[in-house]
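So this first bit is one chain, no partners, the form predicted on its own, shown in structure tokens.
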Amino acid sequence: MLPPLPRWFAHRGGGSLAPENTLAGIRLAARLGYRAVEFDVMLSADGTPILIHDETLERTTNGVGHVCETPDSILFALDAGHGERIPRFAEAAALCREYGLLANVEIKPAAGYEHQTAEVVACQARTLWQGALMMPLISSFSLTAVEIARDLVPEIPRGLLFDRVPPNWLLEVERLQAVTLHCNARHVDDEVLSQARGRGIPILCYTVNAPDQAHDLFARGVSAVFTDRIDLFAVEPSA
């Protein structure tokens, strides 16, 4: 069951004021009143979740080479920005149960390990919040990691995942079980809007950094916006 929805995901857990995908950034959107973050999972080379968004590390840390390449004993010696290192998807799911937070987690494979991350990511998930009062929100680019969601933790909700909603997606969203749709800011229209709200299904826009863009979608239709800009936006009911 879809939880309700708060109008503003901090992006890559703290968006911009923060290293992205870190324990700080989670911390950070928490204290300004955010109740919801999304953030990205990938495997190490030990198969161990983690969140990052790059299949590579150069950008987001002091590391170099390919994350699904790394073993656990390099990676969490890097810094992942201001001192942080890269978190277990387990420690950042403690704190987003921690401080009440919902959730986006990412599926974000790197290429050629759709399955392994989905099927590690998924499972874990379960585990993760067993018991919790509120399940976090499953999204990914790939449909074929959200199927895999689907078939082994069917209880978790999920999300597709899109930069251009294609023709075909109510389709998907029925075939894969999905509640929520994921789409680029900039390539909305008003006939998927349309569609989704006579379907009861809420659309969340990425990635949002300017109020007069997010009152505009709002007004349109869009129930949920992920920022970087995490301290231009007062934080609202939820939608």
Ligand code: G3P
The other form holds:
Amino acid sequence: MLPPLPRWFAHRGGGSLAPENTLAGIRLAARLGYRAVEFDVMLSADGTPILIHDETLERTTNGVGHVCETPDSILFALDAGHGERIPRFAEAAALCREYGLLANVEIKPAAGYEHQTAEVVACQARTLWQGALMMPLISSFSLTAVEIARDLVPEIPRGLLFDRVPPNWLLEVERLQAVTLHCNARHVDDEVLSQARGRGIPILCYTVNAPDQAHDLFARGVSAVFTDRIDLFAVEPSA
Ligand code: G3P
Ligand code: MG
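Since the one above is the form predicted on its own, can you give the form predicted in complex with the ligand too?
Once more the chain from above appears, this time first in line as the rest of the complex follows.
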């Protein structure tokens, strides 16, 4: 079952105020009052699920090369910004549980690693959220990954993630028993919004960094947005 959906998700951990996909980002989002975070999970060469967006290390760390070819011994010594380390999925999950954050776990497989990544992330998610009152929400651009998650951990809710929502989206939602639809805010379509609303399927849009755009999307019926600008949006601050 889908947990209650906050309107705001800190994108890539903590958005742009902290290094993306880091524990510092998740902590900052929680401190600013966010109740939900989205992060990307990929496998290292050792098969360890870690938080990172790109298939290569250059943009977000001081490393070089492909994530899927880099062993943990090298990955976990890298600087992911301001001295932060690349987090293990397990560390991010523990932090989300500690802070009571809804985690949107985006399975982000390197090309050719869809099956392996989905299997590891789905199985770890089951263990990491065992006994939790609030399950995470698993999503992926890879329908194969979502299908594997459905088969391995049907009890964890799933969202379908698209850039532009394809015409057959509803068939895919039904086939994969997904509970949410995630899409690029630039391409959100009123026809899709109306169909989804009629079926009680929340639409979540990325990446929304301007308040006017967020308010417009909410007015059109979008349920939640992913933002990098966690400083701009007024959510209740917490201690
Ligand atoms: O999950 C929503 C959003 O994060 C998808 O885009 O490229 O930022 O992972 P990306
Ligand atoms: Mg993402």
